[in-house]
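Single chain ahead, by itself, as structure tokens, in the form predicted alone.
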Amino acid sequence: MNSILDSRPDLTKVINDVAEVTGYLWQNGWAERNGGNITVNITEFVDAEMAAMPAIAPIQPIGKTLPFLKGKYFYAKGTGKRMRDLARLPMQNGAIIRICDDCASYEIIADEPVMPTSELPSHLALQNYLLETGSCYKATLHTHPIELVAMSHNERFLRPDEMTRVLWSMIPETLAFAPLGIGIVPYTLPGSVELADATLEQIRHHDVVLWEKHGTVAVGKDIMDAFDQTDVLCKAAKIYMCARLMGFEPDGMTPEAVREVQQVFNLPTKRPC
């Protein structure tokens, strides 16, 4: 059976990369099952010949009208499809999307009629963000990480920039790879829009956005960077959890620690493109 990625090395490479991404979420035990959802901007990598592609299934509604996005490709994780499966057979377990003319709709173009994510809304409300903000960023992840979740479930975690604090404080790369920290939207209903509308007010100023009690997004230049954004995150809750652990509340660096790797760094306050 022929692949829209036959002949096509630089999309092949994006996919690529995105199988190896759902391997490590699969080894991690961030990606239970059907968990987790990844989508990326592949507009780029779009010739004459995929543009003229017909639809493989009927039009969906998106939920929302994003005007940004007009003819704008993506690959999407399927529903119901499981990481491990998407680390050895992207195309089975994904498909690429054409959203319409009417912005509130998209069509599946390739390979097969695989349904995109549940979070396709969140998902597609945050890349309409980052094209309208004139973003050089591409993918956006949801996974599951443990120990991140389970932090969720801690009221103390909740309070605006607590979590933020304490996991800068844990090691000094968390603060220089995550410099925006990470925001927190309180418990919504999956694939709702209301979520979507939530994550889109946090990731204006976060690195990392956690759903409580549910799993955290990403965005990043690529599934890479949205891979290691929040990776650098749930290193640090792993350092806070080890310390509670061994019986003691961590120390962390102290506020003057935390600004002096700040100011050394010249950290980023708000998003490089």
Second form
Amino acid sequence: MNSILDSRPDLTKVINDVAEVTGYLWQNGWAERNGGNITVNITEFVDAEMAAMPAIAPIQPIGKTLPFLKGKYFYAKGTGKRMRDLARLPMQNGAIIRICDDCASYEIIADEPVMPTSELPSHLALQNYLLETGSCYKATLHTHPIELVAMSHNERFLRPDEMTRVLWSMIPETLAFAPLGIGIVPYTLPGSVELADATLEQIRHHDVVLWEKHGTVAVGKDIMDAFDQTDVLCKAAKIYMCARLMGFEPDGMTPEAVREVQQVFNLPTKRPC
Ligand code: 13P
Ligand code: ZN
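Given the form predicted alone above, produce the structure of the same protein in the form predicted in complex with ligand 13P.
Let us now look at the entire complex, which starts with that chain.
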């Protein structure tokens, strides 16, 4: 069967990167069953032939009107699809969608009529924000990292400043590579527009957003970058939990040591692009 990826090496590379990352998600234990989802803005790879492709399934509503997405193209994981299957067969477990001119609905153009993820409102709200702000970021990743989700079951870690402080103080690299820290969204129904709106508010000022008792959402220049953002924070959570398992509350780096890293490495206070 023909694929939209045939004779499109640049697009194929981006989809293969998604497939590589979904393998990592599964190996990390973050992607039980159909857990987690991904979108990548692939508009830059759309040629005239692709732009002329008809919809292969009925038009569907997004649930939100997102003006900066008009005519944009995304690869999205399919709803109910497994990350571990997507790792082998990305075009059977995901779809390429085009946002319609009303900016409130989308159509599927390839390869198969796979319905995109139920978290599409959150992903597309973030994609709209990235385009609105002229960001170079293209990828959004929602996953279920065990340690971070476990921490979200405790009231102490639902305070975003406290959660960020603890994670930053576990290892200097967390601070260096997640300098905006982690935002928190109180428990909200999966797939809802309310969850999308709350996530958008938090991602403006944070590298990663933690959905209470559910998972994380990260944005990245590409899917590897979005994975790294999540991985760096999850590493800090693992160190915290290892210390607790050894029977003590970890000291953490001192506030002075944290400030020193921030100053010496001149860490950004907003997203670099
Ligand atoms: P989908 O299978 O619809 O992508 O949902 C998975 C998930 O993690 C919902 O939050
Ligand atoms: Zn989820």
